[in-house]
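Have a look below at one chain only, the form predicted on its own, in structure tokens format.
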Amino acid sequence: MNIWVVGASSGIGLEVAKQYAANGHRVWISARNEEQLTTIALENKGLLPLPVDITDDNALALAVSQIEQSGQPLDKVIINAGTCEYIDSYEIERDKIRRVMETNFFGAINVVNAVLPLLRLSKKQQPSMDPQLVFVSSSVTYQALPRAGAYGASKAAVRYFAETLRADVVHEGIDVRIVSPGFVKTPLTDQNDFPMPFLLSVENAASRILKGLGGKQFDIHFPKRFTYSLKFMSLLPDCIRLPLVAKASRHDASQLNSSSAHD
């Protein structure tokens, strides 16, 4: 099977790609980071770098075309690019927003662009097989959570159109998923300042990502534990759920009185 794994060069990005690897796949890597890229590839065997950015529409073209030159079908891409950025101050930071939006969900939509036709020649090459076309979104859109106004929201927004493309392209025999982790110990993660609950290891996490694919789910999430909690969460009446989460909030009302005073 010949995989492309965009976000791949640390956490699950990079993990998913090692195990699909070590199972005999062909898998391309992608980032933006060439150098590091290369020598990942070099210190494990069938993994192809794969650099690109993908917010620029040049550099996916030119992506897709090295994978075209490959002569190999395009069997399964998994998005999973993506950046944080919480949100503290009392004032909204329109641009924190624009920057995660513009790589989580925008970045996302440009490599749908980009792969669409890739794997609706590999249906047309592969008639008995379904290519697979996958997003990581994240547990967060089940229920909204303090801080995570500009993260949350770019997932969810993938999680949408995910849902919409599905509902299009699964008559055209293209398979698309949604991956909804809790909290997994990545470099990104880790400049996490608070508690995070059922916390896996990004080798857990890829593992029961490549189990969830190899299956039916549409939607996989994981820890249980937590990604039920947060949707039994969003079925309380509002009166309920609300207050609970706003419980969680840093919200500090110096800022807003500071804010008041220089007006």
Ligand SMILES: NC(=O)c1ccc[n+]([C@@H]2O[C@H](COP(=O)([O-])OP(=O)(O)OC[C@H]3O[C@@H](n4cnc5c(N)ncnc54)[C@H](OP(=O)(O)O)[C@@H]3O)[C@@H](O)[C@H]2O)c1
The other form holds:
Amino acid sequence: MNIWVVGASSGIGLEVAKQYAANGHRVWISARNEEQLTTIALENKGLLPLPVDITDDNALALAVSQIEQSGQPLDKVIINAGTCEYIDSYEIERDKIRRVMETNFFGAINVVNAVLPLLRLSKKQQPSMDPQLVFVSSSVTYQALPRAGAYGASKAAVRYFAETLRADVVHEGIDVRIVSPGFVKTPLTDQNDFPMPFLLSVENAASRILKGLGGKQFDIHFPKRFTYSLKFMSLLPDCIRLPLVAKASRHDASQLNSSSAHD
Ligand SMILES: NC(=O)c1ccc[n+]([C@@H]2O[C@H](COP(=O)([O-])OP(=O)(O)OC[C@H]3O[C@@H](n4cnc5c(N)ncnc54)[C@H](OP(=O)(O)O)[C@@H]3O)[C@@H](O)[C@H]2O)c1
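Please could you give me the other form, the form predicted in complex with this ligand, since above is the form predicted on its own?
What follows is the whole complex; the chain from before opens it.
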């Protein structure tokens, strides 16, 4: 298979790419850091560097033309590139929200726009195979959590978009999926300063992703103990659920009182 992993210079994307390459597939790896991609490709057979910034349509068009020039049909695209910034202030931090949406949501849309023609062509060339378009969302979308207003909203938008797209392209034989990980140890989560329950290694997370994409499940979510807890919580009545979520906030009532006392 010919696979494109977008957001593959570190963490989950890099490990997914390595595992596919180890299984004999040809994997294009993309991220902004060209030097890092080149080093990774030199060290790992089957990985091909394809630097791109997904917020840049021209760069994406160039990357897609390089894949086209290879003359090989594209079988799978994994849109994994992402960033996370938490909201820490009582005032809504609009710049943070815009930055996160720009990469996680609009960046994903830019990739879809660039690759759909290639996936359609691939289906024409190999009618017996359904090319896959995979969005990496997050389990945070099952239940809104404190401080995750920017990140969670961007990933919820990705989930909604992916479900809509699936409904619209399934008749063409394009297999749209989403991946909703819990906490995975990566450079992204290394910045977190709070406990991360059921933290998985990238190796574990990537092998679950490969297994899931080889099966039929639309939403590949893990670890189940964590994702089912969030799904269960979201089903509770608001009068129980919302106070529980507020308890986990750093902005509790005592802080509010003390900050207004200083005003
Ligand atoms: N780790 C977790 O616990 C967890 C949980 C749920 C969901 N996720 C999601 O999983 C995905 C991977 O996360 P990770 O934890 O593995 O993080 P990571 O190690 O920071 O990887 C993010 C990747 O995205 C690339 N990237 C970021 N912005 C980009 C842009 N504008 N254009 C192209 N590439 C870009 C980064 O490379 P460059 O900086 O070089 O561009 C890097 O390769 C993200 O979408 C994240 O939201 C992670």
